[in-house]
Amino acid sequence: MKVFTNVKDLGDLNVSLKEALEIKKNRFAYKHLGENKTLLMVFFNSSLRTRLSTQKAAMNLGMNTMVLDVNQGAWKLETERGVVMDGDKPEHMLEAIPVMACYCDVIGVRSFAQFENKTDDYSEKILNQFIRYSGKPVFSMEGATTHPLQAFADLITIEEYKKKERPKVVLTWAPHPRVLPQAVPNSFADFMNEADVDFVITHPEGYELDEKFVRGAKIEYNQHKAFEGADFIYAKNWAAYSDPNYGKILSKDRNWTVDEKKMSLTDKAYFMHCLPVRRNMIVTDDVIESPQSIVIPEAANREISAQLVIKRML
C-alpha cells in the first residue's frame, strides 16, 4: 500500500477486518517491520485521538515517530503555485514536502476543509501535494473531505459489537454550534456502503452529502423513522455540502439531538460518535453514559486501524 485515503485502498474489506482483529490480539507481532524506520506525522490542524493513536500504532510496529505542527512549530507554508510570496508564508510546499520526505519513510497528513472554496476542499489540495511530491507512502489522518482511519475504526467496532449478520446502521445528523466539515460522515458512508450492513442516512433537508460517498444509500428525512429497528446509531454534525450553501450552518434544531426517547425506537442500538462530542447538542448525557454507548471502544480502535495501514505501508 502506497496511499490510504478511502475504503478502496484497503482492498477486500473482509480480509482487512480479519487482519485488523489479528493485530488487536497481538499488537507487537510485527514490530520488526518498523525497525530503523521513521513515521512523520504532519498536522495542519489540532488533534487528540488521531495524534495519540497513530503514534502508538507506529510504536507498536517498532517505528520512530516525529510530529510536525505546521503553523505552530514550523514556517507557514504557501500552497499555490505562481504567487508572489510577499506575505506571511516564507516557505512553499514544493520545497517543504520533499525536505520532510528526506527525514522519514512514511508520512501521515492531517488537513481540514477551509470552507473558502468548495473546489479547493474537494480536490484535497494539501494531501495530494504530499502524495505527488514526497515520493513516500502517504496516508490521510483526516483530509478536507475524508477521514478513513476513523471510518475503518468504526467498521472494526461494528464488526466486534454486531449481534446479527447484517445490522442496520444509521448515520444521523445532529446539531452543533460551529461549522464542521463533511469528512467524517463522507468516510463513514464510504465504508458502510462497501460493508455488509443495512445503511441509512438521516438528516434535515439541505444537508445532503456528496453523492460519490452516498452512492445511492437510503436517505430518510424523518429521524424517528430512520431509528426504528436500528442496531447502531452513529451521530455526527456536518455543514451543508450543496451550493450555494456550502460550508454553512442551516440549522441548530435541538430536536435532532440523540436522546433516550429516540434510542428507544431502536433494537437496543449501540451509540457511536467519533469524538470530541458536544454533550446535550449532539447527544444527551444519559445516552452517551449508557451501557449502549461504545464511543470509548470505538476510539480505542483508532490505534488498530492506523496500525493496519502503517503495517501494510511498511
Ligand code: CP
Second form
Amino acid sequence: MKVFTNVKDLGDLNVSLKEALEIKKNRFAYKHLGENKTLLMVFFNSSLRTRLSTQKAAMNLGMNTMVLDVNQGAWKLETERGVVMDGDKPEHMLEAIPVMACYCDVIGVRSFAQFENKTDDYSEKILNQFIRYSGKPVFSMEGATTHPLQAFADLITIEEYKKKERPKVVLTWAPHPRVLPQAVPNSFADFMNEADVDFVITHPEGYELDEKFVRGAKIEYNQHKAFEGADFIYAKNWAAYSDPNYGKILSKDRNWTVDEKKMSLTDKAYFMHCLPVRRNMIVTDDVIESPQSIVIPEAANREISAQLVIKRML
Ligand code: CP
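Now show me the form predicted in complex with the named molecule; what you just gave was the form predicted alone.
After this comes the whole thing, all chains and molecules, with the earlier chain placed first.
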C-alpha cells in the first residue's frame, strides 16, 4: 500500500476487517516490520486521538516516530507555485516535502479544509503534494475531504458490536457552534456504502454531502423517522457542502441534538461519535454517558485502523 485516503485503498473490506481483528488480538506480532524504520506525522491542525493512536500503532510495529506541528515551531509553508515569496512564509512545500521525506520511511499528514476555496479543498491540495513529491508511502490523518483512519475504526467498531447480520446504521447531522469540515461524514459514507449495512443519512435540507461519497445512499430529512429501528446512531456536524453555501453554517437547531427520546425510537442503538464532541449540542450528557454509548471503544480502535495501514505500508 503506497497511499491511504479512502476505502478503495484497503482493497477487499472483509479481508481488511479480518486482518484488523487479528492485529487487535496480538498487536505486537509484527514488531519486526518497523525495526529501524521511522514514521513522520505532519500536523497542520490540532489532534488528540490521531496523534496518540497513530504513534502507538507505529510503536506496536517497532517503528520510531517523529511529529512535526507545522504551525508551531516549524517555518510557515507556501503551498502555491509561482508566488513571489515576500510575505510571512519563508519555506515552500516543494522543498519542505522532499526534505521531510529524507528523514523517514512513511508519512502521515493531517491538513483540514480551509473553506476559502471549495476546488482547492476538494482537490486535497496539500495531501496530494505529499503523495506526489515525497516519494514515500503517505496516509491521511484527516485531509480536507476524508478521514479514512476514523471511518475504518468506526467500521471495526460496528463489526464488533453488531447484533444483526445487516445492521441499520444512521449518520445524523447535529448542531455545532463552529464551522466543521465534511471529512468525517464523507469517509463514514464512503466506508458504509462498501460495508454490509443498511445505511441511512439524515440532515436538515441544505446539508447534502458530495455525491462522490453518498453514492445514492438513502437520505431521510425527518430525523425521527431515520432513527426508527436503527442499530447504530453516528452523530456528526458538518458545514454545508453545496454551492453557494459551501463552508457555511445554515442551522444550529438543537432540535437535531441526539437525546434519549430520539434514541428510544431505535432498536436499542449504540451511540457513536468520532470525538471530540460538544455535549448538549451534538448529544446530551445522558446519551453519551449511557451504556449504549461506544465512543471510547470506537476511539480505541483508531490504534487498530492505523496499525493495519502502517503495517501494509511497511
Ligand atoms: N477523531 C479524531 O480524529 O480526533 P482528533 O482530532 O483528536 O485526532
